[in-house]
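Single chain ahead, by itself, as structure tokens, in the form predicted alone.
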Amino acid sequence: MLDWQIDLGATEAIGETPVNRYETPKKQPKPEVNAEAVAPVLAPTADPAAEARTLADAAQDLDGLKAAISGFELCELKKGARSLVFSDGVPGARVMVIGEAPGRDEDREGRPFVGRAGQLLDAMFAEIGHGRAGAEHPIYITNVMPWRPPQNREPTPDEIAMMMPFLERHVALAKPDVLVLMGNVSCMAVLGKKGITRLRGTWVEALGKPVLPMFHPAYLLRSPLAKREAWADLLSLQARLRS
């Protein structure tokens, strides 16, 4: 065997004793734990919903909302999203629309329904003599997560869970005779249920409030044989203001 490994051109030993490789290694022994080093990191983590209700219940006026939102630290959204987008038309206005997330341009701009869909809920709501600033008859507009999912994503349910807090605390603060839920992700937060084809033109109640479902503007612009239904939507929002 070793004039082999010579002939191979092993001309050197690099250890005094055989190795035997087919041998089963020894077990090493176990490191011991240092539990209160460890005790900090097993500790259970904040729940964000409950934290989310602390923050909001603590929050007095708008601003203070906003603040509150801006310091929450526990949504992941947070940290991809450009601009935190809170509110745009004005406070206090006797309809409030509930939108489900920003996009790219309300991510750009730090406002609510800037992009296609939000020309369009514009138009919408001009036709029954509502607008936002500036309008006859304003309108306040905000949505359930106030940070935009990456590729505009879908929120989840966890996502939504967390910003509900805020959402009820933005809705007994700007006192609302109405609110407007535009979409699926909206009627998931603020109902529990989705189904924007079924839900969409009935009242229902929701917090203390008075609520109309509405098929998001997104959708409209996909799928404009639906304006039909959305204007007999904005009809009915204009009976319910005017009785």
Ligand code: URA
Contents of the next structure:
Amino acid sequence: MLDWQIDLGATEAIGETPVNRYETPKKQPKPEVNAEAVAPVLAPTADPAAEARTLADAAQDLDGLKAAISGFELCELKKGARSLVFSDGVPGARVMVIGEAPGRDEDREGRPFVGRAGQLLDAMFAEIGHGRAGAEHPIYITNVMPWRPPQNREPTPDEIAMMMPFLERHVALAKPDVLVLMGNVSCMAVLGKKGITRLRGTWVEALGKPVLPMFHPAYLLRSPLAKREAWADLLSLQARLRS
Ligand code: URA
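For comparison with the form predicted alone, would you give the structure of this protein in the form predicted in complex with uracil (URA)?
The complete assembly is shown below, putting the previous chain first.
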């Protein structure tokens, strides 16, 4: 079975314990239904975004915000993810980079942008003297979604909406001078619009900060010709920070 899965392209085991799919399920006695006991379970849960807002607003610092997100149970992505990927880099840095969501490598390590796209992101910022801890000019990095979506699918509009209060609070607590939005998902979340080819390179205002949309490094890996525009955007960021 395992060889067959590997032939199909499986690269990681999701569960902590093996499942024997040949085992005949034991017949469970039908539970007696107690309507009163079931009713509260079926009652609609609170508005996830409203609950996220309450938790986020109560967070007094970044550690508190991380704890608040880790206690938020209304996002399905949490169930399939290994780690909560909160942030990396230097809190309080002038530049805050917002990506989309963790991929497999980030989910394993619990840090954003550590896979191939992350290596390109590091190389891009290094060109203008910026980087994570230890760089001359530090950056702070997070994602719209703190949990890896299954098969790296795009987060849905509902998932983005329910996690937005946390992202907004994240920006307020990290206090960057500028935000850099990597790709369409973060533009959708922060600016309410997509179309990165049109949006990139033009400074706008959102969440009370100057915001620069850029091509996502994963896109640049697939379309290296677009690195020319990405370079122009990095220079625009550098000029903005110097001015
Ligand atoms: N892509 C993202 O948008 N974020 C990550 O953390 C990794 C890849």
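Positions refer to the first chain, counted from 1. Computed from a predicted model, the values in this text were never measured in an experiment. Definition used throughout: the rigid core is the maximal C-alpha set that superposes within 1.5 Å between two forms.
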Under a superposition restricted to the rigid core, does residue 10 display a Cα displacement of 2 angstroms or more between the two forms? yes
Establish whether a shift of 2 Å or more occurs at the C-alpha of residue 19 between the two forms, with the two forms superposed on the rigid core. yes
